[in-house]
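The chain below stands alone and is given as structure tokens, in the form predicted alone.
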Amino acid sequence: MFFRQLFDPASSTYTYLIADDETHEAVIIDPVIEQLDRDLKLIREHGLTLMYVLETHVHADHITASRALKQATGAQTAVSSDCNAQGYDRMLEGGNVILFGREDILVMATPGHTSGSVCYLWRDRVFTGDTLLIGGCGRTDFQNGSAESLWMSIVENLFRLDEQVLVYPGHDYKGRRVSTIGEEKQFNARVAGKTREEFIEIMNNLNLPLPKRLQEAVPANLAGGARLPDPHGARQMQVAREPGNSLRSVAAQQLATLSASGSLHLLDVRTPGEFASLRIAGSINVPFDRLDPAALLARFAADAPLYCMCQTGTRSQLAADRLRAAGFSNVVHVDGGTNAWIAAGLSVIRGERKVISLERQVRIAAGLLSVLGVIAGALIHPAGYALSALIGAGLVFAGVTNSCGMSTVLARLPWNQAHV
């Protein structure tokens, strides 16, 4: 049996490397980008073939080395499907089995610390990430965390394992390396001897500061982690991107968590009318049709965290692309826009005036003009059909070029120019 427990002092993160003795196929759990050279050296020295890079959740205190290890070794990366992450090869569900050599690892769904937290059961040991720590457990106050879910994951899931199963946590801040299920059932300060209600009360009143690296770590890890460092030694940690899809994105719930740190700028690129009708507290209206990257560069630093939002995510992607091309290095677009924000039950500021979204205005206008073209062609003159054909050609052009001239025109109409 090949097993190594590795440690990153800066984040107090444990990384685990496991390999099959016969085939030398291996998996690594929760790697840290700053320890990439160490991990690759260990893999090479022992002649291992890395098959999987496994994450216990989307980390907020360090950037994962998942993507960099994939680039260097060809391994597949994996994370829970409930993390809503995009930059991974395999989306895991509870009950899945990871096979490597003659070994297998069982995926245990254990939400609570985050909605997508999982644990990995291998032989006589379980790798618990932040779900169960030695003498404690992970916090539940961001990334869709839930104290009630965490109680169920620990008491109704992990604590049903054999008491001799070894507990290998994702972190420890006191130099402790391993515990057992039996010890945690008896001595864990957050859980042992506590009722469900007492546990929830404890977790809801921890009042911990947000992780220092949350602002950079969560978006990076949602996208798969950091790229392989520059071969000439430059250690810039760039967010991993799929070929042809260089744009970073974040879900509405993740944005809500990040906004709590107060260190990002939320640019709402909808029209002033849409913004006046409904907006998110703290957002800045920068209408897409007036977007001036040069002016924003004079207002914000090139590495300032800029988050672009619209109603559905279409205009925000275009805006983010333009800002990146202009030199901004830390631009993210919000998946699903204000629609996703509202669907997640997050609060908004509503104005007295109601304005139909620009996306709906475009659909209405295109549909109306197409119908008028058909009517004109059938009742007045065949040349009327040209209007419908023109609208169809415009829609095709908009899809191919990822632009929309009609939305630009509609954005300048009076009802879309109302200010807050």
Ligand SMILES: N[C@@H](CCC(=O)N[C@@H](CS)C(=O)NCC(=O)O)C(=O)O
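Since the structure is predicted, the reported quantities are computational estimates derived from the model, not experimental observations. Think of the rigid core as the biggest set of C-alphas that the two forms share within 1.5 Å after superposition. Numbering follows the first chain given and starts at 1. Compared with the form predicted together with the ligand:
- The rigid-core alignment places the CA of residue 299 2 Å or more apart between these two forms.
- Once both forms are fitted on their rigid core, the CA atom of residue 194 lies less than 2 Å apart between these two forms.
- Annotation: Cα of residue 42 displaced by less than 2 Å between these two forms, core superposition.
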Given for the second form:
Amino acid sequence: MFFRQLFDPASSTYTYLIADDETHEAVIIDPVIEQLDRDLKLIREHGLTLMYVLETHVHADHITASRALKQATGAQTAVSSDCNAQGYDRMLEGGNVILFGREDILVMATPGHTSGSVCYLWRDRVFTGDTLLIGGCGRTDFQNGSAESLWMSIVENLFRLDEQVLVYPGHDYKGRRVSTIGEEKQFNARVAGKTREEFIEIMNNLNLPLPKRLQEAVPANLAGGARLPDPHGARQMQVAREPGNSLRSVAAQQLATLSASGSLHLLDVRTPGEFASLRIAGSINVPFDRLDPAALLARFAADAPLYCMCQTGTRSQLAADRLRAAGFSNVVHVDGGTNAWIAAGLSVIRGERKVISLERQVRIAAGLLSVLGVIAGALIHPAGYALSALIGAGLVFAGVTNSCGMSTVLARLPWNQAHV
Ligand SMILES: N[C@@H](CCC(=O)N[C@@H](CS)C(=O)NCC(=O)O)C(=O)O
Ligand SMILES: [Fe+2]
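Form predicted alone done; form predicted together with the ligand now:
After this comes the whole thing, all chains and molecules, with the earlier chain placed first.
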């Protein structure tokens, strides 16, 4: 059995390299980009063929070497599908099995630290990421974390493993390297002897400072991690700045995590009327029908992180494409827009005005015109039917091209402006 526990002192992260002795096929778990040379050297020296780079979750405190290792070795990268990440080869579900040589690793879905956290069970040991740390556990206050889910994952899932199973965590901040399920059941300060309610109370009152590199690490890791460093330049990582390596969309909850640490610009591309009745704190209204990328380039640096948002995610995608085409290199759109933000229970600022959404206005206008066309066709002149047909064709065109002329027209009407 080939097994190495490796450590990154800057982030206190453990990386694990394991391999089949006979075939030399290997898997690496949670590699850190700053340790790329170390890991590649080890892989080379032992004649290993790296088959998979496995992430226990989208990390907030360091950038993964996932993509760089894939580039260097041809390995497949993998992360849980519940991370909503992009740029990985394989999206994992609980119960999946990773095969390498004659070995297999079982994926255990263990949400809580993040919604997409998993543990990897291999032989007599489990790689717990930040779900279960030695004497503690990962925090649950960002990236869709949940103390309730973490309790379930630890108590109902990990603690059902044999007590002899070795626990290899994702971090240790005090130099400890390994524990067992039995020891954690007995001594883990957050869980042992605690009720579910006590655990939730502890987790919801940790008040830890945000990881120092969160703003840089989360978008980079959601996009698959850093590329191989340029061999000619300084050993500077190229993250999220070049086409094909940049984050293109985030879930509402991910945006909330990222905006908590500042430094991104949230462009709300809905109409001024929609914006006035409901907005997210710190967002800037840049109505889609008046989007002027050149003016925005004068206002923001070309590599500034711009997050586009609308009500459902359609206009924001189009806006993001136009901004990218104009030269912005770090444009992300928010999946599901304000609808998803509200559904995730995140806070909004509500204004006095109650303008119904542009999307509903389009539905009402299209429906009314179709009905009018049929009435006119039946009672006045058959040509009236043409209006209904035209509206139908327009809706098909809007669906196929993902653009909507009617919403552009409606957006200009007075009630969709901020001050009527
Ligand atoms: N101080 C570290 C962050 C430490 C941290 O928040 N670690 C996360 C894991 S990424 C955690 O869950 N810590 C649990 C704890 O400290 O109890 C940094 O700035 O990067
Ligand atoms: Fe973490």
